[in-house]
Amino acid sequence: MTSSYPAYLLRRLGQFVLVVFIGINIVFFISHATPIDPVEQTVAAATQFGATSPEAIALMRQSLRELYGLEGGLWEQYAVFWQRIAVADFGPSLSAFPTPVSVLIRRAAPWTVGLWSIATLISWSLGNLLGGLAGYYPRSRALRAAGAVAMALHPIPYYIVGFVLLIVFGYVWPILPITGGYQINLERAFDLRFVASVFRHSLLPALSLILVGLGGWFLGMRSLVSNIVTEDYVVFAELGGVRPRRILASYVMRNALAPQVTGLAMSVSTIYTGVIIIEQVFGYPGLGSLLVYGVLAGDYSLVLGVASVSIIAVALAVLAIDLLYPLVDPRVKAR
């Protein structure tokens, strides 16, 4: 089993590289297929308030093409694009010139990664725990009520739940902040006031993601556990006097958890899409808000940078889950 794990690791790393390569290529060619020319947009914006000599405009156009990696033909631009990705340099932002795109991404990424990872971990863990208990104790009224709530929340889109929470806790019962990542007049510092402010501002966005995500994990785990409890080895354990807690943890939950780990890897991209939408609903200063801002501003470099980093982040998350999967289901190592 141990000797087969390196081969498993190499296969997963190869899949990771292939996914990132294909995804970033799609981003590059779609962005270059659009009729928008970022250089001409910038030149038009710079010259709209006064006459400028043709020589100055030509020099500006040439400088901008060098800055944005748009010199030469398509394949030359393609080579420059991958060179910039290799050193994490996407050039300057059009809308926040001369701030580099990489700086804007570094400022926004921690907000998205924190919200995404914490909300996913809570919804997955809590949903599986409650679903496992509901499947093992089907007569519990409290767990059946939780199942009804999960079934009601599961099909609702993230942004609908976000809007409902925004109205309830922002206007009907205004006890939580509804926009931003922290209090405006606070200085960014790792102290109690700033951390508390970040926590309060993240409650509604995180709760929107947790409520919707929890329903799916609850229903999936409940269904899996309901089938596993009828297996022979579970029945024999019960007849043998094994404690119910041990049966639930070691015999039932662990076997039911493997498909849920696979489901988590498959749903990572969907969860990330939900984060982007929720960030826009609550004005959260993450990559989602940055991407929407770049699209609306026609910021070619910013959109390319955020999309590329997002593809790499999602692929890394899936890779991490795949590498942890053998710890849940040791049979994977022998495949």
Second form
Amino acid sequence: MTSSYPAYLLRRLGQFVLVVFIGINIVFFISHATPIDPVEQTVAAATQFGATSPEAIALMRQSLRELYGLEGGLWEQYAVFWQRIAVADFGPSLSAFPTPVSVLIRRAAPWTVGLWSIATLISWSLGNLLGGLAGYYPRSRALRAAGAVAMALHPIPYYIVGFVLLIVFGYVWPILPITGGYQINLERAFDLRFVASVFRHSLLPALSLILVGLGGWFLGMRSLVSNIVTEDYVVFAELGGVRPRRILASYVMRNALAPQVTGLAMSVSTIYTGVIIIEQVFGYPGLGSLLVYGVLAGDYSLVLGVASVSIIAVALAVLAIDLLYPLVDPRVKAR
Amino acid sequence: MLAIARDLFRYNREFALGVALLAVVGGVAALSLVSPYPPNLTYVVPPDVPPSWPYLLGTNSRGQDVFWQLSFAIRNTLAFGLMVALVSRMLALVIGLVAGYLGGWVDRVLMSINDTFLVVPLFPILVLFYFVMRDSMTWALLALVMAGLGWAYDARLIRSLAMSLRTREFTETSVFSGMSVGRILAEEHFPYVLPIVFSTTLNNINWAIGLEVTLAVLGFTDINTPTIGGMIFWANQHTAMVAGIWWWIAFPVALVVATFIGFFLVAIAMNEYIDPRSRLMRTGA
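Complement to the form predicted on its own: the form predicted in complex with the partner chain:
Let's see the whole complex now, leading with the same chain.
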């Protein structure tokens, strides 16, 4: 598909707006069209222990309705919901009162974004590199073995892989920290010991994400490359005496890169889901742990906030990859 | 059909391994029909017995036989995956075939929605869904919601096939002979996309089971229906790993991993069979 860059840009921006719009609407619909009233749930939880006077309960109900944006008709609530999204204000968290939900999210987000981007980058580039080699040298024993491992790990969900790693490195052979984002008794300063601790704590979560993610890129790249090597221009280049390394890099893998970047944009949300789950497994202090904590603590605003922020974050990441896409596919720029 | 399966079995190692794994998994699930214990009763056998006769895979801290518990769990888990895959397949087929055949603005609108569903992160949404539903969350409801969220990838695939089918001569013949759009799609195009739908169904089952296990392990589903995720949830609740009851966790994990790899290998073998180029490569032509 040939199109000019501005037209491409506009289309991707439109898609971004649509994703945020539909995603936030799903969140609104789910949180409002259910038979369960979050206000009554919170009231029930709060009054579970000890007697509370009826006046106090009525007062509590009133302030919770305001807090959750459940005042007025459905359209009014809808408008309030979008207003809150626009200014990123999800009200105070109930379980960490009076800290606003946005503060909790801002505190957790760097951990998630760091884990998400680094694990994606490593598994994508390593998977593509190995997959490209495996497609170009189909007879190599080592690469075939790598293919078998990738094929076995690829279909297993993140939770199971993370859980098995947790058991292996937590109980069977305890050499790596299995919980938290850094050593608890260390002061949070930007020095070598703290950074090293953060790195050590990120090893198992990142490893789980990479192990699962690698296979998809490996298998995809291998089949792309094994189709491209039969193309005429590759055969001509070989006959013309171009060095094999150059053929592999500039003739074969360069052309297989474009669909893999599209694939990356399409799997951003799957990887995000993986990060959220893995964080929970390893008690990593990111959005995933925050989300599960919110559910267990019955914190309505917190769960709603994390879900909304997740949608926007994933949409932004997809947009970023889409904007980089013309770098690997020059046809987009051509007029 | 049988001949194809036989050939695949003979020449395709992945297919043979995948089918063998699924046969074991299916066998364990089928045994739940002859279980001596009902699935939800606790303390029917002595708790915490390691794997031994007559408790083949040991017993758990809730006084249940792990083997029979496992057979109920895998049956429910498989049924869940199948149900999600079937419902989402219908959505994917209708949307993909219609978008590919009609083209134009219908295609653009449907594919914009499609791409949105590809991108929206499902897990936080499913967690939110559990959060607002709590105890009213049933197994069937979760399956329906996941089917409603999980059709996008395959709809795109089916659409790309339907687009090329539209330009084929037999489509024009059917149009000129006065067939309605619905009949063309159902009778002429549907059989062509069936093989690829079959292979993506298997991947969709894996996707559904994976998410269900994850939600169940966190306790975010109906925990009274025994599933693989539910078993791990209860094992974690009783801190089975710390207590050394490894068989309570190891066997469900092993069985569900066999399920994932089995479905995936069969799906890959199907894909290879559908694509004649890779079939030729295999025979060395």
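If you superpose the two forms and keep the largest set of C-alpha atoms that fall within 1.5 Å, you have the rigid core. None of these values were measured; they are calculated from a predicted model. Residue numbers count along the first chain shown, from 1.
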Is_shifted residue 268 between the two forms (CA, 2 Å cut-off, rigid core): no
Per-residue C-alpha deviation between the two forms [residue 59; rigid core superposition; Å]: 4.6
